[in-house]
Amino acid sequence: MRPPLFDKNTYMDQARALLAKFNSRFHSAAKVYRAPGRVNLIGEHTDYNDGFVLPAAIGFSCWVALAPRDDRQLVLYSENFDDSVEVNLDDRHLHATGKWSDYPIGVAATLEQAGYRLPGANLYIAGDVPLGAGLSSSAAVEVSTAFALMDAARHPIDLKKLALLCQRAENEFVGARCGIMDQFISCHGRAGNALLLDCRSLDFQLLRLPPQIRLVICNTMVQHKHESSGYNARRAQCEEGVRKLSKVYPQMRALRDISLSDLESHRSLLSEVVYRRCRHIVTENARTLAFASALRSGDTAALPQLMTDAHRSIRDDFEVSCQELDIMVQLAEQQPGVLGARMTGGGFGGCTINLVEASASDAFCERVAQGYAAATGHYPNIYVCEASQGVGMADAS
């Protein structure tokens, strides 16, 4: 399966279709906005440790059609869930309900708390980012909704600030303690490029991906959910490591501030589990910077080992892989034309990311799908992607 590439005509067609659906439901004109999901090439669980990540936006997106109202009501309809929700922006007791609407409502509430007064609005929300696959469908909803609401209110849009506010909505309203990566790449993605992000300073660098390489995402069909998984527990374990190590390194603010030799010298301060969690983060930061360096220099030969080591680390030290992900990676590594394979996303299910030569991508998809079905009894979804563009208004004219 191939998500739409960032092609103006294709996106115009999608925008027109959404406008027609909006008009059928709300009987008015609207503007259309879109924000992409993402795949992380390397740098897993490093974002909330002030580390480095290297994601790319992908062609799967969340689309929002919006028309302002004269009152302060938000009326939201989700095509994916075939469900409507209505809230009042003046209600200071808005809270999470565990439904899809927590993400757009949380964004609206967070923008209001940050001083951005919003008009009421009718919103038609539709997305094609696979749910529960670790491709950041939640950030795509948050960013597209936030951009649409800010534009409707005619507030100047600072993409860096917008990403931070969307992250706050997911942390504080939804209750998932995600880092900044997902929202940031959904805002700042660029077609044909990955993005190296320093999650402390939010400085970033766009890195051109080799044009002959495809980003092939293999969905194990094992869904994950941050709120009920071990994601928050892993974050707490990293924080425990920082608390204990900072007694030796007083200037330490996060795990990015120490080297592997520093960690090894003081591993006796940590439980075995916390030590391994910290070791993953420290080594993953080093791998991410090495991966970025290889892209800059065109050294694609360095990529396979970096991705192999990254998967082993996330599997053995951070323990967020699962049997299905490991099988998928093993199958991928056996295929011709593969320049690296590993799990991607928060873990506990979801997807693998594979760098595959374009000429080998069709055969790769067929062989991996057959092998995975034979090993697990489940047929995977496999998506052949290219790096896509970040959030914006969609032209339907």
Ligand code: GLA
Given for the second form:
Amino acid sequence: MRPPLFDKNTYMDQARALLAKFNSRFHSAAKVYRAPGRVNLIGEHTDYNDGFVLPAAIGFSCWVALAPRDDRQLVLYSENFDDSVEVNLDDRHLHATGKWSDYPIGVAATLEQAGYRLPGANLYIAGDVPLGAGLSSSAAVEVSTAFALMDAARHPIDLKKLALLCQRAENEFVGARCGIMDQFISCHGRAGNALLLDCRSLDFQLLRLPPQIRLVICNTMVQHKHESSGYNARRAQCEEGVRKLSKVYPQMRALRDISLSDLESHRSLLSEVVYRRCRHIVTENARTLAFASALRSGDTAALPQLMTDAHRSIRDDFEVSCQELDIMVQLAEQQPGVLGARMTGGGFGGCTINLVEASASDAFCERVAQGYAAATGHYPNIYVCEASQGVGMADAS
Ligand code: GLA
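Now the other one: the form predicted in complex with alpha-D-galactopyranose (GLA), given that the block above is the form predicted on its own.
Next comes the full complex, and the chain you just saw is listed first.
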């Protein structure tokens, strides 16, 4: 299968600029690939519970220029970190070092372990996904690198498999227990669309976003330290819920498999905290499906309440929001032309997602920025985005 090509006009300049930089570093021609970051509209922490998520790819991306080599060396240069790293693909002891290069090297090692032999290559990596903001800069690096390496090796690319391998690289090589959402949307995003993903079957449906709506992402500029331990603790609590509830529901494999009334009837099996974690997942799955059907039928009036309920649930039941995120959401909800506001991604800082009428988006950005700065002392970054295309090769000709 030929890799999908981007819309020539949209990305040609960026692709050409990257080629020029590649050439001055590695003195050869190269091909250019791009994979996007993402924003999740609704369905938070449901992916690792076999549930439903509804993300969209965004215009912020990771770009990789790659030229194969005749040996098995991978020479990686990161523009963002102004650092280069070199490894050999025959090295059986490749391991994480806590640096940016863990992501591309982890992906290469995982592809090789899965039986995809790769050539050595020179790679120039440059990304504009804000780092540490919960917009999946890591998935963008993984997916763009994996796609570039597979294309260089002329292996046929199955995007579902590619997403799963990138997730495996992050879980096993990097050591972060993320779900499948970020890598999947970076592979399958479509301009103008959100994507409803069933994280159990990996069946998905593209849902057109109303053209007058902008995805406005407000970055709180804070990321609390316990982010990854908090994430792992939430996963463990969900797993505990499944273990206890499966005594009465032996068929149950994940929180996806029970209804709210099943959960309520057996609440006494769970500690108060685990019960609330489970309640978030069960109600969030229902909200995500309701949100998808509202998008399908053009019923935008249903969206604000679903997003408000989702934020409340992640704040009170799942407890991964924080003061800065709550302030940002509250400010957003007071603005005209807003069709919903909530925190997005793993939580403990990062960004909120706001659906805003295009005509109201300038005023929205200004007023939320001012209000947030006044309340917290941090000046937020606010990005007005549209849903973008997933991974592909960029035509710079
Ligand atoms: C992070 C993870 C995803 C998902 C979200 C929460 O972004 O990488 O897999 O679990 O948190 O929805």
